[in-house]
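Only one chain is shown below, in structure tokens, and it's the form predicted alone.
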Amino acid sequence: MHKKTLFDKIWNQHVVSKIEDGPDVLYIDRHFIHEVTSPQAFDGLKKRGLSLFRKEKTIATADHNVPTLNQHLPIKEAQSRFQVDTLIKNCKDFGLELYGLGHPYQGIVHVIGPELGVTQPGMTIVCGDSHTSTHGAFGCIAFGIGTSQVEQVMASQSLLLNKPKQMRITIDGNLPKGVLSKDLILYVISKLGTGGGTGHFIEYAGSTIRNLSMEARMTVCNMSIEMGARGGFIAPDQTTFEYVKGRTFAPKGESFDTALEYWKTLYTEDAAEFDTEYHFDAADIEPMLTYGTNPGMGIKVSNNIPSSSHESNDASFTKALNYMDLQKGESLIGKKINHVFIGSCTNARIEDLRIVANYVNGKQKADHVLAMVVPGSKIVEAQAKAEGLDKVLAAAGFELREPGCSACLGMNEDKVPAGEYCVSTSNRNFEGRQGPGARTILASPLTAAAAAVAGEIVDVRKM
């Protein structure tokens, strides 16, 4: 009897039909949309005279282009305002509820799905956004799609897809002090490179993963695509079930019990085979930093920048270092920085804000550093205020802003000036990602908070 992986189980349950020698037609349980990748899809429906096939399966919010200050005022930047206004109009035209600016559920699409209980184990979830794999933390097949596919899902609630290959990454042991899940995933990407997961869906397993909170698991799954993978996910367990229970859109009462029976069947069977397997030891992981212009260019805080890249050619390696104004063999410790950004769909949940507030409590940021903390949603923002984290952050000189993608991608007003260094908890450090000429160093919220206080990069374990 062929042993099934978790991926096989979920995929097989969602295949509507198989096309001979072609792709599968896969049913999609949840479709998240935002202002950036939905306008062309809505236009496509209008041109074809189609409505949304299953409106109740679609969740809309504004996140990428929204300002993170004065959200009650009209958006200043013309392009951003146009995209957000277009989303409002499209949702109205198609009778779709929108969690827009001012709505208590508004926030980054991959933050609001889980916290509202929309994201549940065993689902297929898509969004016109590459970091949709965040939802994989719940044992979902979740992945980003292109605009033409957004239209496909709107029109049919299905997608034409070839089943990807499968990889398992097992990490065992306890994470050392000062090391967070962000360090864990940056470590794995530094080992496998930005193409290490190409063509695969990744299942994360092992005792280290089991011991992570749901928020930490979301961070790991979020960055799966930085290895080139289609997505990453973790089998649901007691931690998952307790997180989902009682949330706004989660099943209630008997419905929850029924759902739970099904969720408990979602695991990879013993002796199931994967196309690729990797094993890592948690004890080997340190606080991580990126030094280049892709997330694979990462080092342990105690290591120096290498003299060559294991995955790119020397020309592109040298180009990346030139862009970052860094030298081969240099240590990043003591590197002066100007900006710290704590936020994005990778690290803007309440747990991330607590970690930062806990570290900066009673401390003061360096005078030359601009430190921004951008919650992932209105719910996170409200919770941070209820716990008094806003006061702790303000006393330390950190600015708690309103929810949005913010300085993760420079599509809004929160940009890093050219030539300046930003220690960022986001997921990408491409050239110009945080603004033209901006230099991004990816790190965990703890390392970022420590850098803001010191005014330079430090090993948080020594602080």
Second form
Amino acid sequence: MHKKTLFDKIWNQHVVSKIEDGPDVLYIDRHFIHEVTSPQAFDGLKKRGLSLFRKEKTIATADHNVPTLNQHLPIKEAQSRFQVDTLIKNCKDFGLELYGLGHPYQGIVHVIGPELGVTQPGMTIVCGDSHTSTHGAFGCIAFGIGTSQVEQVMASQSLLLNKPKQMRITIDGNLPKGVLSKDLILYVISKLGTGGGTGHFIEYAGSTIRNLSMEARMTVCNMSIEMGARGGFIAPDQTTFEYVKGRTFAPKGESFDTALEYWKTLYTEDAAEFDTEYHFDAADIEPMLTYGTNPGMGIKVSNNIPSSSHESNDASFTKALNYMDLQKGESLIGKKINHVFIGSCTNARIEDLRIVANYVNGKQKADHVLAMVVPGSKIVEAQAKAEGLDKVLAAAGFELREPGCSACLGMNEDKVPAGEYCVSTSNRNFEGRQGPGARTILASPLTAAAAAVAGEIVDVRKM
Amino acid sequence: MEKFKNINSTAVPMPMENIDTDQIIPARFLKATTREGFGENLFIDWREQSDGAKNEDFVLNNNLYQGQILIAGRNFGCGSSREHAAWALYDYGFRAVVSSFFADIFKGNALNNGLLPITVSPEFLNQIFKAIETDPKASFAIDLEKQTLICKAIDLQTNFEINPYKKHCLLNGLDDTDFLVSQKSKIEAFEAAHVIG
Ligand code: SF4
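If the one shown is the form predicted alone, what is the structure of the form predicted in complex with the partner chain?
Time for the whole complex; same chain goes first.
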């Protein structure tokens, strides 16, 4: 008999109906919304005279536009304030609870879903945001959608989708010292390129993945979209179950036991076939850095910038290096940097803040560096304070801000000035992503912390 | 959504690869709460320098190149899922984008907004870039019913693929929301039959 992948199992479980010669109608278990990609969808509903089909399956927060200082005050920038206010009004009009500014659950959508226990194995989860793949760490089919689709889910709790192809990326072995899951995923993207996963949904497997914490798994799944994949996930296991158990919205008591029985059936059967497979050896991974203007342009810290890239033509490659003001054949080590951003849905969970605080404890950031730490959520912020991480960070000259997307995309005031280098734990180094003219170098929280202390790019393994 | 009409037009060439949605429409312009007006800021950081001066080298600032068709290097529309990218291209006046490879979410967003993404072979893409280089006024014809793209100047034609359901939607100006709302009873029956969280 045809062996099933984890993807087949979850997908089949959610097909409402099939359209001949067309897509499947897929049921969606959880829908996250935020202020940027929802207003036009709410508008559409109003125009059609529709209500929210299943509001109890919709979770709303404000994250992209919010300031990271003085969140108790009105938002200064008029357009941002208007957009956040529009979300407040829409939630009120449609009877939705909003985890907005001032709410103890507020934070980046992809950080709050898992920590609140909203995200559970086997679910289909969508959000008008490409990094929805983060939730895949729990064994969910989770992916980003456009605003028209946001409206469709609001109107019907369903989407019209064609089943994607399936890819498995297996990584085995122990990660070397100083190498985090962020390095692992940057390494994979540098091998596959920004289009390497297009048309596919990825399953990450292998002993290296199994040994990762939930936080580290989320970092891996988060960046699946940077290979062009629809999403990426990891089969749930004991680590997953323990993480979910006891969380605010996780099933309790007998319902938990029933859910657990089901969750344990969520794995890819032996001999199931994938359209595409890759294998990597964890021992080959080093701390990683990007040197260009897409996440596929990454190198090991000990390597020099190559003279060409397998995925860009010469003109695109040269344009990227010019933008970054970097040379072919150059090493990034010793490159002076002015900004360090520790945050985003890739690396702003409590484990990331612990890693940074642990490294900078007793050290000082370099004078010329602005080091900003933006927690992923109110809950992460509170936990960091409870553990005294705020004091350690402050003593080292790092500024702990309030939660939001912040300098990951620079929609609020947190921008990197034109021409300056920022070592960032976020997920995109596109031209202008952190502000017009900003030069982003993606790295792990550990490498970013070390760069802040040294004032330049360093190999954290040698510190 | 408006019905898709066949296109007879010149084209704008953008051979750059991996053009991401942050370039198509930067995040700072995503603060609007309506779908209109994004065309003004399409590719704004490539059109203008940081001091607001026009970047004369950029193709959209060159009157030689105009039309309803954008022809772009591979992996067009990668990055953020922002539908604003499709809205901006449409609002600017584009009705079709031709490339050898599209990012998935962008492709879906385009189709949901009456903007036709056409995938052609890398060789075909090169040939039409050359044709425009030779003659910026080279004209193209797109027939959605027949699924053909013709470059008249060099007498070159290709067929393109499109999902039959999506083709039907584009030709008739239908959108997915109407369809899904019409499926309500099926969706409710599904919910009743499946114990899903
Ligand atoms: S942190 Fe960055 S990548 Fe994540 S949701 Fe916010 S803007 Fe998107």
